[in-house]
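Okay, so here's just one chain, in structure tokens, the form predicted on its own.
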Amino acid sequence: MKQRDHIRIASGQGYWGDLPQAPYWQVTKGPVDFLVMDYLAEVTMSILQKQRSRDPRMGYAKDLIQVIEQILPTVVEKNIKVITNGGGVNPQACRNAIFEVAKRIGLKKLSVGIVYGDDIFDDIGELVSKGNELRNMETGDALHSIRGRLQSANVYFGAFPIAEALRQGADIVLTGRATDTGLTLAPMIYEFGWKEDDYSKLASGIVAGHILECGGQSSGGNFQKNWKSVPDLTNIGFPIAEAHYDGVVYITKHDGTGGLVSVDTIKEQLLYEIGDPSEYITPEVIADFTSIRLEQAGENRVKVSDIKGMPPTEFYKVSMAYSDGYYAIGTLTYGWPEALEKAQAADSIMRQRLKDLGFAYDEFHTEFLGYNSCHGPLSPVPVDPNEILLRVAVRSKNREAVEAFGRQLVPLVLTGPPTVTGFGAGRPKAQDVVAYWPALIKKTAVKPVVEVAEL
């Protein structure tokens, strides 16, 4: 059921890592009702799985609880509800530890929702005795070539459990591995009252996802056609998804802050990690961004329309990781004259050496920073540069050939070119390869679990 009219939805976070005074601008420098953050990526999820396996109480991310201590009491005075796939492996320890926040700061009420259920990682060899292959969807290889690998496994679910929370009272959800767009989407369809059927207005929603998604990407960061026109990017305002009922959506800032909010910066983002543009796909709708319209109607102000959505597959997305096998990477500096010339004799002559001690790589990379770094073979080749920093990475099965890659870096100090620096950190030691591993399973097969409970 329809409660209100448009809702302002903002973006706090665009992944782990991403500006930590974000959130606080969004909800202190103007008007939202909802604050979305998103934390996690593929290879998080790996990562955070060893967290948990190490302790019980871990597998969430951490900043988050930062985040949510600075505020807390800012989102309960507005009634600014929080959504956000912080909850990586372990929502149920994420939503504990934000409860001791709240009994810190002195709270007597928070409800918190917790979404669960993506993760499958214990459950795999029962969901394949079952019929579901979890082949790799790029590759079309069989699971079991990877199987004993396995570092973690988890289903993208969409927006509609966030909704269920929403609707059960929490004033914070918590999820796993749910998808980016359908952090936005939720509060559409709790606000809206938008069902399983109504395909355009779930693929507005998406859209407006998907341009929230990346946080500051959308208001003006990285922005390619005109980076110098961008005003202010010190106090770059995140973008806020104003959004109406029947699917219009304003993309816009905070009045005040740096930042661009226009056409260009919104179409920018819309070209942003997307495949075939007519079919979107996500566990809600098929959204064609095709049909987008987008219109200035204002400064910092973009109208979002016309989205056309067509029914969902029966298939959720799936994200592994597994092992395969180690890497390192290793800098040293070259100073002019001739800095290129001495770093590619470094580079020449540590393969001779590593290849004369009988080791091979799977990857043996070299780039020239100060040159070939950023464009590659197009590189024009400097004109005797002050100076180059010469970085390489190995990749193998073989933990020791990488090892010894490190082993041999360092000796060139002495031992290659002269006028070198940039060798302090020391050898660089293996460190393991995680791998991605994408799958499909049925829906019918994986069931979200909606949890919430109060302080």
Contents of the next structure:
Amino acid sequence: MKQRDHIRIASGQGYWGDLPQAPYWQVTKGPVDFLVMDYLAEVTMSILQKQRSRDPRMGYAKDLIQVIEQILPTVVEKNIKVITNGGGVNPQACRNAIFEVAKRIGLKKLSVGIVYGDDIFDDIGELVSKGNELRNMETGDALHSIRGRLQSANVYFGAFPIAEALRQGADIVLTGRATDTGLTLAPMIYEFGWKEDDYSKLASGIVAGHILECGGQSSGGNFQKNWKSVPDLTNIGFPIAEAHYDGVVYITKHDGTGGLVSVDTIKEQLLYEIGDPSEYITPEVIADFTSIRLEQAGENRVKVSDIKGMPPTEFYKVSMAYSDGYYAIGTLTYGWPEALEKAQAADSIMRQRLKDLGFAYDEFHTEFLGYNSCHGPLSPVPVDPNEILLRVAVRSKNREAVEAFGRQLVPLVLTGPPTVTGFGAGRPKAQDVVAYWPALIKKTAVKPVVEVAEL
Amino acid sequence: MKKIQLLRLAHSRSGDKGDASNIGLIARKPEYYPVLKERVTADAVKRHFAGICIGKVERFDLPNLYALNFLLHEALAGGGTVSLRNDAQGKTMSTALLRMEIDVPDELIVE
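Swap state to the form predicted in complex with the partner chain from the form predicted on its own:
Zooming out: every chain and molecule, the one shown earlier first.
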């Protein structure tokens, strides 16, 4: 049954917009068995949903197709399987686009699996009528308050449907909204035959997934402890999980690449975007991060072991997006001397002018870059800085008010404090606010669909 | 007792969980961990982030990593896609915490 006692899973993208050359580096600079790429964030799904409504052939991560075109000859030659959630809200169309690429480069054979059923946007009415409340899990608010403004709704499926697609022979697996961690766990389930109640092994795969899901952020990128000590970030090696059948995982990177894999880089990533570390909840398992043992096992090699897992909950998480008014952001740069005072005066003048015109805002937020946009009220006031970037942002349900703000910013150049520049981008434009609505749904209410097709 | 800034005792990373900011605080050396546990309480962090964190602060301990994880509720002005802040996801909240000063025993040697 067991084919190999360990496999090498490479992280290729930590989010849509990540380093474009990373996937190619991962499949060419050393041995790997699987390449996993995360493309989806909460807000991405609503953008993709809009794209699909305009064109039924769209709705997936378009950048993925360029990546596939670049890596396909290599992954076919080396038998590297590719797993990504870049299918977005239209994995079928994504598969078609990949088949087009395969034909264009002269491939005779390619098996592509898709996992869907996560997109419940068109089924909300039926699900609600069957008693799925889909309340906001953070605020407890009822769904009807935003129902008419929904833009997307997706269930987070886990690793098992992906593993099933691999079992059916897929060379590439495209999912809709799958958990980031599930992308990494799936090859372990497939390769080692882990079962649904192998909780501690599943939890090990989840921890490996958490370490890989932000790409270079576990191999020396954004390393706060001692960033100057990280060698050659230009050529950063993205992380690779060497997963063993017994649940022990080694995190490493390709030889000859830049970056750093150490106990400290892994610790920083383990603590990224987590709540209660003793209960890291995924569709497959609840992982206990307080049980993780880390050990430096060589240069750029960290052993991750001893992880405890517990049975999962009876819910999937649902990610929904809804429109919630408009916003605009504008900036002006004020030069020395008295740069901060000038920027503060300009802000006051603009606020008063908008007030005199009768406009009000849900939020009117001003920051002074060079002074307080990172640490807000904790920031010490700088002594006569060389320059200050005035950044003003407004939000309102009233589009007209947001557009009025746009018309009031640039005139400050000739009607406010002196030595101001940086208005080249022109009038700030009103944009849609896309707000996030997290909810839970009974696992029995939805079902992942796995489909594997040949070129 | 002497006052030491957390920057010298710990390193950190922060991210967002909706409108909550999560800050992981990791002892630079295992021997610093007990004083972090004692002094960097949820209450102390709530006071430190006055004017930024509107809701409560929760602390979770990870002794296996010599680390503490803080959840600062209602700290991101509405959360990732709604917040008007330059740092909407609270990526720099990590070092905002490291500005905090705590009392440490005189005999603790801090590099």
